[in-house]
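Take a look at this one chain, the form predicted on its own, written out in C-alpha cells.
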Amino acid sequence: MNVCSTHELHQEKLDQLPGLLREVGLDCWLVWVRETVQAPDPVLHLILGAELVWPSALLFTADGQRIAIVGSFDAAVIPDVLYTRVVPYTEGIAQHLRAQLDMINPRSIGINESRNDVAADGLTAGMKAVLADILAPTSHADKLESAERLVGHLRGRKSPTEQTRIREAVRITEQILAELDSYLAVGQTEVEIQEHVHRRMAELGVGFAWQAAGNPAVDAGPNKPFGHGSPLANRTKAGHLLHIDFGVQTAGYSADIQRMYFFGSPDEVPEEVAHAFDTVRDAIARAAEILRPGVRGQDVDEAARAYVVDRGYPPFAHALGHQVGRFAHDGGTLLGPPWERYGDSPRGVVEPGNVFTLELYVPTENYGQVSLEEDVLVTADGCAFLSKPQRALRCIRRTVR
C-alpha cells in the first residue's frame, strides 16, 4: 500500500469528523494513548495509521481542527497534509494539552470509553486516571463523556475506498473458497484442507481477518464442537458434509464468509440436510430483505430468528450479524438479539455504509450444523450482496488417492 492510498483513506475518514461530532453533541473527541504497539486504540489506524510511543493527544473539534499533541520522537509520524497543527512535548504533555484545550473552549470532550462496544473502548484505566489528574486543575475534567456514538458512526459508515478494500477482500475470500471446489476430497482432514488454504492465501499475499488457528474454521461431520476452536484430525467421509468459515485481510481491510459442502452428488443430499440448508440459506434471504437505514440491529435478527423457528429448529444462539471493516468484528450497531452479552449494540440503528455479515446455523440430528454467512453493504434504500449467497450444497464426489 502506498502512502498516497493511505493518506486518501485516513483523509475520507477525518472529512468524516466534523459533521459526526455536530450529530452526536461533541464540540471536541480526544484519543488519548501512549505504546500503542502493547495497547492499541482500535480508532487510532482509521485516522493515523502509525503508531505512537509517548502520552499523545489527538484532538479533533466539530469546527474540523485536528491537533496532534505528541513527544518529539514521535512528531514525524504525524503526515501534516492530515492535521492542522502538531504540537511536539520533551519533557511532559500536561500543559500542553491544557492550553490546547483552553484555545477550543470545548463544552463537551468525548473520550474512548464503552460498556457496549469494544471498538469505542480504547482508553485504559491507567490513561484515564493520568487524564483524570491532568485536568483536574481546569473546567475541562467534567466535560468527558463517552464518545461511543461518534466511533460507532465514524467506524459503520464505510468511506469509498474502504468499501472498495472490503469487495476486494470479499473478492479474494470467495476465489480461495471456489478454488476449494477441485481440492476437496473425501479423506482428507480438516488440518490438510486448513494448510491448503493458508498456502494459497501466502501465494497471494494476504492476510487473516481473525487468528490463523482459527481461519479458515473447518468441520467436518457430525461429531464436532461447532463454534470458534481449531481444525482436527476429522476426516472428510462420503456422505457427510463440511463447513468452513473463512476471510482474508487485504489492504487493511477484511472479509467474513461461510460455506457449506456435501460429500455425495446432488441426489444424495438426505432431505434432513436439505431442509436445513434452504432454513439457513431462506432466513438470510428474509434479514436481507428488511436491512435498510433507520431499521434498529434487534429487529433484523428477530425476522431471521422467527423464520428459524418457525422451520422447527431452536433459535441460534448468537447474533445474526456483525460489522466488517478493519476487522472482522469492527463493532457498532450489532444485528442480533437484546440479550445481556451485546448490551445496548442491538438497539442500534443501521446506516448507509454499513458493512454487515448475515450469518446463522441451525442443527441437524445426523450431520452436524449446517451454517452460511454472506457480507452486504448498507445502501440508501436496502442492501446489496457483497459476496455471491450460496444458493445451494456445494457437492463434492472425489476422493483422496
The other form holds:
2 protein chains.
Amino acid sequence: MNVCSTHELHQEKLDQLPGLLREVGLDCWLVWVRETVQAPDPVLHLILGAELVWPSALLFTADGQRIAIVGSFDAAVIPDVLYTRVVPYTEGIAQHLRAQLDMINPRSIGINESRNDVAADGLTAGMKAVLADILAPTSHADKLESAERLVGHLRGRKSPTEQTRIREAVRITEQILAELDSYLAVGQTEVEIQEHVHRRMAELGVGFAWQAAGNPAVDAGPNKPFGHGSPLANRTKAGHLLHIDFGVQTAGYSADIQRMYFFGSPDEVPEEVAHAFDTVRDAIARAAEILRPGVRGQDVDEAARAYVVDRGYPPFAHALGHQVGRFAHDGGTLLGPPWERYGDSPRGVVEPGNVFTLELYVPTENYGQVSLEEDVLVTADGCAFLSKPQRALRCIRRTVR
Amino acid sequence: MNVCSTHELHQEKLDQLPGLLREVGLDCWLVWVRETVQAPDPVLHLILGAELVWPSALLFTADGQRIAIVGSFDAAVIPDVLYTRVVPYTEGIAQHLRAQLDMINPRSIGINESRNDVAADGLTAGMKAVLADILAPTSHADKLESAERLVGHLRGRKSPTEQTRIREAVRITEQILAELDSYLAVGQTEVEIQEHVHRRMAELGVGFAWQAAGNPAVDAGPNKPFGHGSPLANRTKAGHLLHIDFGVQTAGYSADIQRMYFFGSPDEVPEEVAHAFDTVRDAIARAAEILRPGVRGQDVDEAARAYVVDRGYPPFAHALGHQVGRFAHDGGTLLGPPWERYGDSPRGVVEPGNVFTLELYVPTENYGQVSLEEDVLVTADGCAFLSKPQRALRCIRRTVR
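May I ask for the structure of the form predicted together with another copy of the chain now, the form predicted on its own having been displayed?
To see the whole picture, the full complex is given below, headed by that same chain.
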C-alpha cells in the first residue's frame, strides 16, 4: 500500500467527521493515546496511518479543525495534508491540551469509552484518569462524554475506498476457496489443509483477517466443535463434512467467509445434512431480505433465528452477523440477540455503507455442524452480497494418492 | 515459533506469578478483556499465546490457581497445560465471574489500570465500567486496585527463555547492521537504505520491533531531525553523518539499537563530530557503570545527562533508557528524567533480569545530531551489554557506481 492511497482513505474518513459530529451532537472529539504500538486505539487506523509514542491528543471539531498535540519526536509522522495544526511538546502535554481546548471552547467532548463497542473503547482506564487530572483545573472536565455513536457511524459507514478494499479482500478470499475445490481430497488432515491455504496467502501477498492459528479454521468430521481453535490431526473421510472459516486482509481491510464441503457425490449427501444445509442457506437469504437501513440489529438476527427454530433446530449460540472492515470483527451495531455479553450493540440501527457478515450453524445428529457465512453491503434500500452465496455443498470425490 | 516453545515461555511467566502476587500483596489478579485482536491487553502475550473474542476473565491467585472464564467459542484456545480451570459460557459472563471470585474469596483484586505504565494499563475505560456493574452487587467491588507493580515485575524480570529471545533479536539486528558496512555508499537515499534493510529482514524471516515505516529510521546529513518519521529522498554525502535506529523482532521479542556512520576516512572526521561522538559513547558507559539492581531509574538518567551537560551540550530531550522485551518500548521502570509525560515511571527501581536501552544524542553545530543506543541486561550486581557498544564512527568511503 503506498503512502498516497493511505492518505486518500484517511482523507475520506476525516471528511466524514464534521457532519457526524453535528449528527450526534458533539462539538469535538478527543482521541487520547500513548505508545500505540503496545496500546492501539482501534480508531487510529481510520484517522492516522502511523504510531504515536508519547501521550498524544488528536482533536477534531464540528467546524472541521483537526489538531494533533504530540511529542516532538512524533511530530514528523503527522501528515500536513490531513491535520490543520500540529502542536509538538517535549516535557508535558497538559498545558498544550488545556490551551487547545480553551481555543476550541467546546460544549461537549467525545472520548473513546464504550461499554458496548470495543471499537469505540480505545481509551484505557489509566489514560482516562490522567485526562481527568489534566482537565480538573478547567471547565472542560465536565464536558466529557462517550463518543460511542460517533465512532460507530465513522467506522460503520464505509467510504468508497473502504468498500473497494473490502471487495478486494472478499475477492481474494473467494479465489483461494475456489482453488481449494481442486486441492481437497479424502485423507488430508486439518493441519495440511490450513498449511496449504497459508502457502497460497503468502504467494498472493495477503495477510490474515484474524490470527493465523485459526484462519482458516478447518473442521473435519462430526466431532469437532467449531470455534477459533487450531486445526488438529483429524483427517477428512468419505461421507464426512468439512467446514472452513476463512478471511484474508489486504490493504488493511478484511473478509470473513464460511464454506461447507462434502466428501462424496451429490447423491450421497445424507438427508439430514441436506436439510441442515438448506436451512442455513435459506436462513441467511431471509435475513438478507430484511437487512436494510433503519432496521435494528436484533430484528435481523431474530428473523434468521426464528426460521432455524421453525425448521426444528436449536437456535445458534452466537450473533447472526458482525460488521467487517479493518477487523473481521469490526465493532458497532451487531445483528445479534439481546444477550448480556453483547451489551447494547444489537439495539443499534443498520446504516447504508455498513458491511455485515450473515452467518449461522445448525447441528446434525450424525455429521456435526453445518455452518455458512456470507459478507453483505448495506445499500440505500436493502443489501447486496459481496460474497457469492454458497447454494449447495461442494462435493469432493478425490482421495489422497 | 512452534507451539511447544510458546508454552514453555508462558509456563515460565505464569510460574513467576504466585511469588510476585505475594511480593506486591495482592491475593489475585484479574485480566479482563474482549476482542483482543482489536483491543489487545499488553499482558496477554506473557500469559496466553492466543486471542479471545467474547468478554473474558483470566484469574490468577497467590496460591497458584489459573482460571480462564471465556466464551464457549474461545474455550478451545486455552491450553490445558497452562490453566487449572476453564469455565466456558454462552449468554453472559457475569454470574460465572462472580461465582469464581466468591470461591477464591480474595481480599484484593489487581486490575490492569495504570497512569504511569502503558504495559500495565490494558483495561479499557468501558470494560472497567462493565466490571464495576458486574461486581456492584458483591463485596468484590471494593477490592479492585491497580496491578501496576505486579505487571511491572512480571514484564520486567525476563525469564530464561525471554532473555534467550532478546539476545537472538540483538544478534540478528547487529548482523544486519554489520552487513551495512559493505553496502553503504555516498549518493544513496535514505529510502534506498531502508529498503535494503527491509529486504535483508525478509530474507532472514524476522519482523519489526516497531512499525516498518520508521524501522530502521535512516537520517542522512545535518538537517534531519531524529524521530520516528519515515526516510526521505535525502542523499548520503561525503563528509556527512548517517544515523540509523533499528530493531528486529524474532519469536516475539525485540532489539533496539542506534549506530552512527561517517562518509569519509577516519582522519577526515571533524573535531566537533569526534567530540560529540566521544561524549555520547562515554555517557552511555557512565550510565552502564551505575546501572544495577536497586538504583532508581531517574538516577541513571541523571548520570548520563549531567555528563553531557558537563561536556558543554544541552540535555537530550528524551529518557536515557526504556525497557525492551515483547515491545521495543516495553513499559515499566524508565531510566528517564522526572518529567510530567513520564509519570512515576522514572521513580521505579531497577531489578535483575530487566533489559534496558541506553541511548542519547547531542547536537553538533554543522553536522546534525550524534546519537547512539545500546541494549543491556541487568545482572545480580550490575549490567551486561547485549549489544556490542559502538566504540568509533563507522567510516564509509565508497561511492555509488
